[in-house]
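Listed next as structure tokens is one chain, alone, in the form predicted on its own.
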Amino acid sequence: MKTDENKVMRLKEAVEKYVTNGCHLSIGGFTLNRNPMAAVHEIIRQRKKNLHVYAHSNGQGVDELIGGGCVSHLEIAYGGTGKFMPTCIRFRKAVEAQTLMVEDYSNFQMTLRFMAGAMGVPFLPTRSSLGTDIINKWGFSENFRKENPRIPDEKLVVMDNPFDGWCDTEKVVLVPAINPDVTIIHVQTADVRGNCRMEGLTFADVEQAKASRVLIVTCEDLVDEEYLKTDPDRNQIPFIHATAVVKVPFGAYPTACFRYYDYDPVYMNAYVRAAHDDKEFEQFLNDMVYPHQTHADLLDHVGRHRLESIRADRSCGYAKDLDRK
């Protein structure tokens, strides 16, 4: 790979080229934090269908993708946005209507699955979920697994500890690796080659990025490579993993991006009100997603005053005076 390769693309082009109907897609972020929302909205606008989605503990991004009719299968630990949606609303409706197939794992297991994919090994062992129904309840049927070679034959495997006697663990749980076709993450800072720096908690984004065949990075700031060479220990993802880099200020909006902006409670409350009703949700998409050609258009629609109200105090990383009701 050429070290001077410039991977900067427009978001519309990146989604159109790499997120194909039926592909296996992973999105980063955690509940209300650093969801790649600009990319999520672009996927919905392009009406991508039948996506097999992986997420750690996502919220807004997963729910809007499901509500937009983009997702047929989901593997996840948790879907919610705290007080706004303890359980994601369109996610729950799709499960109840049996239009979405879901397989659930623990938070730690999902991280291990991405880590296994990043390491190039078929599985990793853990004690997580021993004694729980995560082991017993499978979302994907045996027939579905046989018909889909990308899906492991078993959700997980419980086996005897082969080193019993050396430690006090009798059983271990083997969880299968994940290697998505595409992963999309949003970061604070990247350069044109795809070196990335995240501030605050990284969640499972690093493992997701390294496990994927294609990595689309959206970022707040696109900087010179020399900038990221200062304090290189603060960089988490090297350029070798990145496929496309897109500068999208407020690219996680309406979720939060640490040290840049907080989540928007106005958007979130409006979303929750609309998400409970199919017609109102369709109107929400018609107001907030479909008419906007770019994420900047959405921000203009929201209004700069509201964006200023959620701007983070750099000293603490969040908006101190934000009315979160």
The other form holds:
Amino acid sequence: MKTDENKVMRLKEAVEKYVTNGCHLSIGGFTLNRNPMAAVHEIIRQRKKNLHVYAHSNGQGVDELIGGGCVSHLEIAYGGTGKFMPTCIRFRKAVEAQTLMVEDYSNFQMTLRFMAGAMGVPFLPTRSSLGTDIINKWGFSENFRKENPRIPDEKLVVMDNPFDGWCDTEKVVLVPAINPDVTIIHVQTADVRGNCRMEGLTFADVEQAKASRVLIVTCEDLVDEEYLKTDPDRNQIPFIHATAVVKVPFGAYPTACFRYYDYDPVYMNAYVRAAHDDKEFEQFLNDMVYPHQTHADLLDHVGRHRLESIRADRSCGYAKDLDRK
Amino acid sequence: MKTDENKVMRLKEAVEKYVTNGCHLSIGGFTLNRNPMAAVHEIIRQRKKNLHVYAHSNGQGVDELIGGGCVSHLEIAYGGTGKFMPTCIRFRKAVEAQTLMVEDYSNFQMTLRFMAGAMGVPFLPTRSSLGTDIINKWGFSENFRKENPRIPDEKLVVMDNPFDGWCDTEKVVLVPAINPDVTIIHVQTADVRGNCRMEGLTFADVEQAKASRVLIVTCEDLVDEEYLKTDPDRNQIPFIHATAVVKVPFGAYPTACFRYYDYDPVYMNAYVRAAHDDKEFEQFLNDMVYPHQTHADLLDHVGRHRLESIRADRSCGYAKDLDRK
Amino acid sequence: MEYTLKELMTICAAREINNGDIVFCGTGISMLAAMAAKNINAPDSVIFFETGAIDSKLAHIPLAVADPRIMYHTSANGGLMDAFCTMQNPFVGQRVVGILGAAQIDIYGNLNSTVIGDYNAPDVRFSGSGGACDVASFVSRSIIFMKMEKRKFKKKLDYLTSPGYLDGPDGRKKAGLPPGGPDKVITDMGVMGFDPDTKQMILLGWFPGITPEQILDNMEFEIQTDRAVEIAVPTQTELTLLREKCDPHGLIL
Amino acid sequence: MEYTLKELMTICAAREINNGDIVFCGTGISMLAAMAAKNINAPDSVIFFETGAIDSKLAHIPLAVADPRIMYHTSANGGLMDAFCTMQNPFVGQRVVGILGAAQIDIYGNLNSTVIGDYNAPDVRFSGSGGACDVASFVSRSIIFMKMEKRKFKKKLDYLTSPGYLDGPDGRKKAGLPPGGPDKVITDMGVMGFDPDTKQMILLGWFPGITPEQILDNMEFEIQTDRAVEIAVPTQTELTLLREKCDPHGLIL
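Having seen the form predicted on its own, could you now give me the structure of the form predicted in complex with its partner chain?
Following is the full complex, with the preceding chain placed first.
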């Protein structure tokens, strides 16, 4: 592979090429912030099926993927988006209807699992969850695990500290590494080779990106390499990890993108209302997702007024006067 | 502890108070860059003894501490500073004379050990060093380890992967956590509470800082809290980890501090020449370290001309025209 | 001065926070309690989010722990690794106080926020742990918000998501957890603590107009009430600061 | 065109680097070889330092892997964790080529950079591993600079710091290491490779004016020489680019 290659693609092509039915996928962001929503909508539009999704708290994106019928297996720490949706609604429905197989971890555990994948080690240790049902109860059966070479045979392994009580620790739980086929993140700035700069919190995007065989980056601004290299202390992901780069303004919409735009309470509230009812949710997808060829079309549908209302104030990075009820 | 307390101290007091004889110490920086040299010289000046030092490649600082007679035990990956001193000279002499007990690890292992200490886990896994003498040969004897509650009973532990071959990995080596009594780092900018901003590479300073019970920060610029909080994406260490903050301009001298000054080849070459001979080295300490009350006095002794010659160019962060022979 | 139940609960939690505490908080009332403490009684407490923000200014109230409002004017903007490592850190972790909520709690302060019913065929699915299990595992002290209902104060949890004292005084040690555990349970009828010896829940106080009997009636298990007193109503200062400084637009209250 | 031995060695190493390779390099000739490759034959190789810098511009030659010159105009400035995780990473790690040096080497390309003599009472102490053991453990391919001396090409190392093929074709697998291993040994008399089946060192080429016998005379162990040829001298282009673009002030050369 040439390292200076231009990795710029269209979103439709990147999703067609890399997000295959049944593949193992993770998406960046957290609850209602910096989810790669343009990519999520494209995946739903292309009616991808049987995705095995890894999520810590990748709220809105994961719930829409589940609602779109794309997900068969989910390893997750938290299905919710905060106040708008304390429990993700399509997620909850799918679990209760048993159309979705779920394995539960904690946020730290999922983060460590991505970190282990990025580091090239089979596991990392923590003391979190000792004595709890996160260890005792498995969502994926022993049989399912044994038959599926893409997931480890054990959900978690509890181990005595081999350094005899070192650090006042008698036991640790080992969490197994994740190496997704594809990770999709949305960042503020990228260049054509795939160097990435995020602003505000990075969540677990860096670990998810580096753990993945394929990394698709969508970005607000596609810039000259010179621009990013002039201030490398601000860049988190070097280009060697990136596979495809797609410029998608408002690519995290309806979730927030620090210093660019806020989350859209109108979308969030409409989503929550629709998600409670299968028919209304189908209608929601028919309005907001399926009819649009591209994310730009979806934004046209949303309209300039709403996008203007969520534009971030320069002074603080979010929309100060936004009505968030 | 009040979190808003002003942690500013004089260097002399900070070293007196926290760097006690026999304590476990780590210093930041790498070879000839951003070593907390003002603090190192103060430790030598105060004739601290029997320090147990943890280092990855903390070159110039560690060699001067050894040369100053302060160190009895050293856990280290690399004793050198690059071209000026491919092998640290006072380090080499002390090991060959068996006046210094050494335990060898690799740079990644030392970094993981600080990381484990910062994370609050007793160990982290890697595949580095399997099959080598880093695993087979111990510098600290089993007995010494058993008798010393401050170090783990095992140098390293090799373990079969409990997730049966997951990640194509059969074995890993576990490296034990380090929690030093004191870590000293030198950063470009800090505020009175101890929020820190480094520029350029951070080496393992962040892990070393967070692993430590006491963190002493020396800094080029002591700024308002407002200044650092206005651009928090650039800050690496939040104040909750800091114990003492000391303003020391040129505090890394004679090592480099990106965007402030370069390393000083004159000092480096003089050091190397002197270090080869015990008498000449004593003379070097008598000229450069002992007679100066403070780092400012040492800088006066070095003189304006030499300090001017290493001043970093705005454009690149180092002294472009410096004669480095 | 008039006050709502939510205001009273928020202020009860805020009173538990001290200067120097590093406060882990989630969404909603938990975040509001942390803001209230900072504005009322613990100006030098530090607000901290699992998403990686430390000492956020919170000029406007966030509606999620990833709200862009938490990223503004912090000590450092990192990520989840930074945040959870801070909680598990042997030095600063001990200064962290967690504020949690859950669907169910038992007498040892263990929490369920995952399912009602059988885990593999649940009647009700909730959000799951998020960072709650991590916080409950690591930090020295946690404060729990709960609604007083029989189906929430359970003899046996349907799923143990976040560890309290597990099965008693030695529970955490036997399991391999660090010391620590739940400190207070703030409900809509009163406040519970835990007996230092048995680690079982006890009633510490009831809200004005409530009796200890009413509280016991809303629990599946029994707790001691002999150390309980009536809880002081919010002061005018507390209420004014809460309303004007923390949530002027009533997004949570 | 005249050339020095150091120039020839540097260019021999540079020729081994391909476009797309991510080149880990240390100080001195190893760094110069990486710079030469980038300027001569592999403009799209990426220079990478264990201290955390990726794709440094290197407008001026660094004298250490923590020289501030490596921090200028990079893709990202991180730290040691980032760098070593990149090498151990299952995807990008496979693209990393390491350039190493050592005090001793054996027939399987194992390296010693720690001590001469007994580890606990050494005759000579060297710098130690640094990142060398990590690189040799993780990356798919390494290039080693060595001086041809009997005391350096050893039947048995005094200390095995950095793994080559350990004790033979299955050595790495048995020890639990990832695949990979040493690819070339560049000396001041010629270039060695490793037999794909036995993983033992073989002679690939000698420098003009040197004979295979002279090379064998400077080694404690014997290697096959039947596949060896004379090595092409540096071209004018190679030399000009090396001298003018990489080290104009002769800091390394």
